Structures are given as C-alpha cells and as structure tokens.
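Single chain ahead, written as structure tokens, the form predicted alone.
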Amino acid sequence: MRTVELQIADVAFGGNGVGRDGGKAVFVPFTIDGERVSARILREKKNFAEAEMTELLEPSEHRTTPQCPYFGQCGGCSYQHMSYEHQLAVKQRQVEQALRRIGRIPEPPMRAIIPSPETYEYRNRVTVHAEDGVVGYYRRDAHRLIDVERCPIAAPELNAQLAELRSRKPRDGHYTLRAHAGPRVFEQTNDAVAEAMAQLVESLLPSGELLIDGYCGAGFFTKRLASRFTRVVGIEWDRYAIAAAQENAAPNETYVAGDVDSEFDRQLHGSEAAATCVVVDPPATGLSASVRDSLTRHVPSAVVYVSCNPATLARDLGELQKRFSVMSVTPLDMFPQTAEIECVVHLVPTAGSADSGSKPHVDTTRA
C-alpha cells in the first residue's frame, strides 16, 4: 500500500475529506477541508481511491477534540473532530453541491442551515446491540461490536437505560432505548430540531381545502396542520403508525395504511389540484418514480418536501422541475456530530402548470 501527501479540498456527503492524487479523488475519513495530510491508500478504483490518514501535516483551525472515546471506531459519528460551526458550513455546502450537480439547479435558493440547540446529548432514541456479552454499536469498518458504556450524543436518560441494560447482561439481540413513552413508531430523533422543522413546514404552506401527507408516520405534520385545512389525509405503509395516528384523530383527519404509491396517486387524482397542498417525508431512498409522476401530472398548489438524503432529494427535484419551481431549500442539523442532513424544500407550480395539472386525468394503467 502506497502513501501519498494530500491537500484536502472538500468534505463529501458521508463525512470523508476529499484530496486529489494525480487527478484522482482520494477519500480520507476524519479530515477537514484546508488540511494537508499524509495518507495510506487502502483501496484504489479506476476513478477514485480510499485512504486512511497516517499523519496530520497541517491541521485546520476548525479541528477540535472529540468528546467520545469511541470516535473513529464507532460507525455513528463522523464529525466530532470538527468544530460545530464548521460542521454546519460543511453540511450547507454539501446540500448546495448536490442540488447543483445532481439536480441541475444552477442557483439553488438556499436558506441558512438551522442548527441544533444541543450538539451533544440530543438523541431521544438509540438502538444498541448485544452479542456474546458485548453491548454497544457496530464498528465503522466491520460488522463487529464496540462495548459502549456511554454515548455522548444520547440523552442522559438513554445513557441511564444503557447502564441498566448492561448491568443485566442481556441476551444477544437489538435493543431500542427511548426517552419518550408511547407507541413504538418512527419519531424524529432530536426534539428541538423536530419542533423547528414542524414550524418551518407550517410557515411554508397556505391554508386550504385538502392536505395530503405522504409517508405521514403517526401524523407528525398532519396533526399540526389539520386545523388549517378542511380535510387532511395521511398515508403510511406502517399500520402501527396509522393506528397511533387514528387514536386521537379529529373529524377532518383521515389516515390510510397502505402502499404510498397507489394511495398517493388515488388521493391526488380525486382532488382539486388548485385547492390541495402536499407534504412528503420519504425514507432515504427518496420519492418513488410513481410518486414523482403523480405530482407532475396532478400538480398541487404547494408541495413541501422533507428529506434526509441530499442526493435523492436532488434527483427528485431535478424531475419535479418539469412542473414546479423550487422556492427555498432549508437544511436542518437534526444529527450533530454525524454526516446526516435533513432538508425542507418548498415548491410551487411553474406558470401554467397548476391549470394543466387540475384537468381531469384518465389513468390508462388501470383496468
């Protein structure tokens, strides 16, 4: 394995610093843009290489001391070596770069990233694993567990639960520790940033006749927005989440457990597009081709797209630009110290799209 000297020019989504060796991109974990490092090439492909830092020759002014003794081994955090202010700048830049490169949006209408009030002890939920007496998280580069006594990004009550779990020497398996009681369905992991995100989504949508919430979970957005619409419909494949949403549903709330693709198209097809708003919060894979097609055929009056993956977000926005204008893109730091990024995007129909989208559509795919 050869060793090279690199100038780190950028930090890619996922957390690896990027240098160049003979024109080829070299990805080096735990480095910061502006640093000069010596790195050992571990894997070399045709267009890129992966390496590990062997010596930090010129450190960045943004380099800081990680608070976690497992940092660098654990697969959870990627940015504890970086000041929080620089983490925010890196994430903001990564979103903009993805929109330019993948989404073909020349000038993304970026808003400033919304930071987390707490940069440690913010997680309200973690999943740890037990195997052969070891309780903890998986290593960054191997499917092996690290024995973890305390997780610095987890809320104090979770670390108390972790200590109790470790004391009773649990059976092999996976254990989800939660700060909140209630149904075991998906919920946002950072309470303060989740509240900021909900307020942002609410501020971007006008009141109206119908709100369709795709991938609604237990109704995180739907219930907050229900009072502003004559009718709201939440769609989610997880029947347990739908059951939780239905427990205290108001008369104008409807929740549908089923395939999001088909239900989303059915709800949009039966609505008056000019009076319909949409919220979508898909998994990391982004919107399916079917949901993108439904949106560009029926063209609701406003769409708010909540994303946890800038790459699939950019892909989807590239497709949605056929009928929509991107009004704003707001990153949110839901997961400090990690490479994860949340985004909220506001879209409205381009001139003429809303009118054409509200015309009756004949679905030739159904018998």
Ligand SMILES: C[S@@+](CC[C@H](N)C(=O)[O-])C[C@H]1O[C@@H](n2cnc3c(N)ncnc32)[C@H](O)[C@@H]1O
Second form
Amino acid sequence: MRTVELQIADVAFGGNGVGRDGGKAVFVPFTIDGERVSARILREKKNFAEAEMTELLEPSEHRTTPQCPYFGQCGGCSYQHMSYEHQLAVKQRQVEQALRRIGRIPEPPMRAIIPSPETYEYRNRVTVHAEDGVVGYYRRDAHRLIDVERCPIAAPELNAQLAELRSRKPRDGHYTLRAHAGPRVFEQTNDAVAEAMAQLVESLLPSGELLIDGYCGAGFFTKRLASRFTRVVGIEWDRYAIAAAQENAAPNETYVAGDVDSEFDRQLHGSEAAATCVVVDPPATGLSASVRDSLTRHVPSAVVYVSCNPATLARDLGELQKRFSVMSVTPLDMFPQTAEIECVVHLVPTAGSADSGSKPHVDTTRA
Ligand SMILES: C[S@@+](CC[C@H](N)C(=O)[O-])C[C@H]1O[C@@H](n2cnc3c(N)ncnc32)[C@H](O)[C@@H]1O
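Can you return the structure of this protein in the form predicted together with the named molecule rather than the form predicted alone?
Then the entire complex follows, led off by the chain already shown.
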C-alpha cells in the first residue's frame, strides 16, 4: 500500500482528519486540522480514500495526551488526542457545515456550543461486553473485545461496578452499568449537559395550550414543561418508558405508547396549530418522512428539534424549511472525547405558513 504526505485541512463528522491527495479526500483517524502527516492508504475508493497515520510530521498546537491506555484501539472515543477547546470548535464547525451542505441553509443561525463541565468521568451509563473471559468494549476496527479495566469517560461509580463485574468472571453477554437507579429506559448520558439542554429547551418555548413531545422516553422534556401548558402529550414506543412517565404524571400529562410515525399526526391533526408547540427528540435516524410531512402540513406555532445526528438533522431541516424558519441552532457537547454531537434547534413558522388555527379542537389523546 502506498504512503502519502498530507496536510490535514479539516476534521469530518465521525472524527477523521481529512487531507487531499491529488484532489481526492483522504480520511485519517486521530489527526487534527493544521497537522502534516505521513499516512498509509488502506482502502481506496473512486472519490475518497481511508488511511492510517504512520508519522506525525508537524503536530497541531491542539494535540494533547490521551488519558486512556486503550485510546486508538477502542471504538468509543475519537478525540482524546485533541484539547477540549479544539474538540468544541471542531464540533461547532461540523454542525454548521452539515447544515450548509446537506440542509442547504446558507447562514445557519449558530449559537455557541454548550460545553460539558466534566470532560472525563461524565457518563452515567455504559454498556460493556463479556466474551470468553474478556470484559470490555469492542475494538474500533474489528468485532473483537478489548479487556478494559477502567473507562476514563465513565463516572467513578461505573468503574467501581466494572471492577466488581470483572472480579466475578461474568457469563458471555452485554452488561449495562448505571449510575442511577430506576427503570431501564432511555436516559440522557451526561447529567450536567442534560440539565443545560432541558433549560435551553424550556427557554425556547412559549407557554401555551398544548405541547406534543415526540420520542418522549420517560418524559424528560414533557415533565419539565408540563406546568407551562394546559396539557402535554408524550409519545414513545417503549412501554416501560411510558409506564415510568405515567407513574408520577400530573393530571395534565398524557403519555401515549405507540409509534411516533402514526401517533404524531393523530395528535397534531386534533389540535389547534396556533396553540400547539412541539418537541421532537428522535434517534440518530432522525424524523421519518411521515413526521416531517405532519409538521409541514399542520405547522405548529413552535418546534424544538433535539438531535443526536447532525447529518439527519440537516436533512430534516432542509425539508422543514418549506414552512419553518430556523431561529437558532445550539450544539451541546453531551459526549466529550467522542465524535458524538447533540443539537437543539428552534423553528417557527415562516410568515404565511402558520395554520390559521381554524380546526376544531378535538381531544384524541389516549392515556
Ligand atoms: C433520543 S431518545 C429521547 C428520549 C427522551 N426525549 C429523553 O430525553 O429521555 C429517543 C426515544 O425515541 C424512542 N423511539 C424511537 N423511535 C420511535 C418511534 N418510531 N416511535 C416512538 N418512539 C420511538 C426511543 O425508544 C427513545 O426512547
């Protein structure tokens, strides 16, 4: 395989540095924009190539020493070699680029990325795997386990649980270690950033008649916002999460166990658009075509889109722009040292798009 000398110009979403070899983009993990490297080409495609760094010729001023002995082999972290300030700058830029390139938003109204107060030891939940006496995470380049004694991005109590798990030589399988007790349902992973995110979402929405929270989990946003609305409806297909949400629900909270694809339209259809706000927090695949369609047909008075994938977010905003204006985009660093990026986007109907609110108010909620 040939070796090339590259000037790394950018860090792409996913974490790889990008250089150019004769015009072709070459992706090199664990490199930083501004660096000059030698790299061995591992895979060559028509439009791009993948390579591994063989020598660091000119290091970036943002290069730093990883805290984890497994960094580079483990599939979890991508950025431990980068100063935290630079990780934030890279993530902010990646979101902006995705919105420009995929979403075709020429000037995304970016707000500054919200950092994590803890850059290590922040995870309140990790899943480790056991196989043939090895307990740890999968390698980044193969479906093989690395024997992990300690994970520096996991909270100290999780590392204590990991030590205990390892000591009892567990059977083969997957083990989710959690810092919080409670039902085994989706939970935001970084407590401090989750709190900042909830405050942000709250600050973006006006008080009103109805809030529909699509992909509500156990009601993380719904419950927080319930006192600001006459009624709130959370939709989620995980019945355990819905049961947890219902357990301490106030009278104005309704939780619907079902697929957002069908339930979202039902809820929006029966509501007065001008008096309705929406929160959507979908998985990495983003909004389905039917949810995008519901939003552009019913046009609620405000939408907050919480995303864990800038690429699908950009795709969805590209379509939602038909009826909505993007008022602000705020990246949040929920997952320091990793390539993951969380975003909160605020949308309002563009002039002339808002539903006149003439639909009758029909209560179609199901408890
Ligand atoms: C990113 S989580 C957000 C959860 C919640 N907003 C929170 O902050 O805890 C996405 C949630 O959507 C649920 N989900 C994914 N696809 C769904 C669908 N098509 N219909 C209903 N729920 C779905 C998942 O079970 C998960 O709880």
